[in-house]
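The chain that follows stands alone, in the form predicted alone, written as structure tokens.
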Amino acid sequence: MILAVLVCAIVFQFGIIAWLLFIKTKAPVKAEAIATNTPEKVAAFYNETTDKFLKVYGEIIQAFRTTNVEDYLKYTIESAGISNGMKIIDAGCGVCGPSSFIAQQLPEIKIDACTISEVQAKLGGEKLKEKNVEAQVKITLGDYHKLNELFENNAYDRVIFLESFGHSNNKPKVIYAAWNVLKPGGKLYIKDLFIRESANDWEQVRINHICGQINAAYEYQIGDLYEVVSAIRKQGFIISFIRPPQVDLTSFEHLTISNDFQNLFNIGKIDSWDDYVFPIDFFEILAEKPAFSLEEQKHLYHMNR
């Protein structure tokens, strides 16, 4: 009797294993990672950790960067098509490092910088004074999901998200808000990390797991590229490009600053490299709010730039 029970148990276990193997080979693995971030949690995270970021990253809190970070900021100005005389929003501005730099490079530009962190808003305001760019850059404390409530609608040439877009837990809402504040012909620029995809289902499971760890550590929600692009297109934007940042690899910083940050402060620290796979891709997206009504002038769609 005992032997029969053991045999049945073993057969049952093999059945479960066979079923799992079938699922592995037949069922697609969705590129997603669980995230529980909210605007309130993001605010609390940066109120608590901004001093740590500043110690390691300096004023430019971005992981994808060149060794000389000013070179990357110059690239950002060029890639986003930012020019003198424009009116732009820096959404998720940190302590206004990028905004200050852009203002110094383009003395006739006007920038509304937005952060949800009280600590960052205070420090950012101080830095604007130090750099004498207060006349060009104004910092606002607020949730970028509500850009269209914080700022004038149909008034801006650019809305830029420099590794801040991933903190959103409702990306279509952010895209809608950006659409409303942009003037016709204005452009949305996003530079951020997205979940990497693999043809190997088991590797994808590992990628998703690591992305989940990043989300939990940084109050993030790493984007699914296809879902983000779909939301941009559904809103009515015309995409100019989606690409990895066009940076010379010899000048690329290779995320050593991010590793230093993790090791120093134990935030998102990688405990073992044994089963680690690189989990993300960096992309930049530029999309234009059409300068004409797509409903009235559909034939002009292909001419939009």
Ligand SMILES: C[S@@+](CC[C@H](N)C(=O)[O-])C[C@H]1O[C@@H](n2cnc3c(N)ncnc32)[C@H](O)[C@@H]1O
Contents of the next structure:
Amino acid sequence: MILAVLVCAIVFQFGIIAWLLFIKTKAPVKAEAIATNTPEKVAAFYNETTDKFLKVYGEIIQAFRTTNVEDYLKYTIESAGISNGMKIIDAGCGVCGPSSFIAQQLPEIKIDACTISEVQAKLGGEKLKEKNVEAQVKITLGDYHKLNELFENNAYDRVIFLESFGHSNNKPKVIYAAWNVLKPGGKLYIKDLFIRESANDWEQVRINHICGQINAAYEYQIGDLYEVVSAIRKQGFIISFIRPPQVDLTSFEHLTISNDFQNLFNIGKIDSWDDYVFPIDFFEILAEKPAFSLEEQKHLYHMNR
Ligand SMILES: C[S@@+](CC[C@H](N)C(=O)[O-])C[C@H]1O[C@@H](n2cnc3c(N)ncnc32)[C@H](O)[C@@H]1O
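Now show me the form predicted in complex with the named molecule; what you just gave was the form predicted alone.
Next comes the full complex, this chain leading.
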């Protein structure tokens, strides 16, 4: 009897030690959210909802912005280093709100804009006519995963993604396509939302869940910053910067528009603020395709070429 009690006590102790070890070594929850979007689903989503976006957002379909959205577009021009005389691609152009503004600001610029949505391509074409920038901006209906098939290769100074990159379900493919259309020395600019990270498992589970809901509501696939940066670097780009958009709090719009949109149309609406953890960060990434051939001059670093 005493022996049996002793054996039980030892087994129990081992059990506790094993459990403690399990808790200590258990991997932390990773930042990742479920997404089931495809380019076809994204196209159907914007064909269905563009009129709703136009009612709330106007012709600039971006959540992170300044109260006066034109100030944000001027900031974008400066931040992406866009200047007169350049040839650029606006990948995921919406209804050409940003492209037509950029064209009006920089009369010598040439822009190829592309959207996956037929409805946006039609409305965008009308907007370009209305704003008299048809000679500068051309809109193409097409999938930005195939930029290298849609547009001339080695020909562009900038490829910009303004809250459009996160719709991709194959981000390395988009980065590859952008690389091919850029000239040596040309730059990729991405402004987007990325999943937040927390050291607290409970918070990370909430963040992942809420990002999954955003993905489902908007046919999105919110990116992981490190995976995106890794794909950009593996492609051969040199990172110029990664930073939150440099907008001060007095001019920041505070995402009011995206809340209004969600409440008005019940798309991605937040039903309860209990247990809500803010799930995303906004970043802009600028990366350069080196001006020399990486294949022929592997020994070079761009800073000392
Ligand atoms: C949030 S809207 C941003 C629109 C625009 N950049 C703006 O600032 O108004 C996302 C845009 O990305 C486009 N998009 C998403 N996936 C795409 C794809 N695979 N190919 C081309 N465009 C795509 C959508 O059609 C939509 O125009």
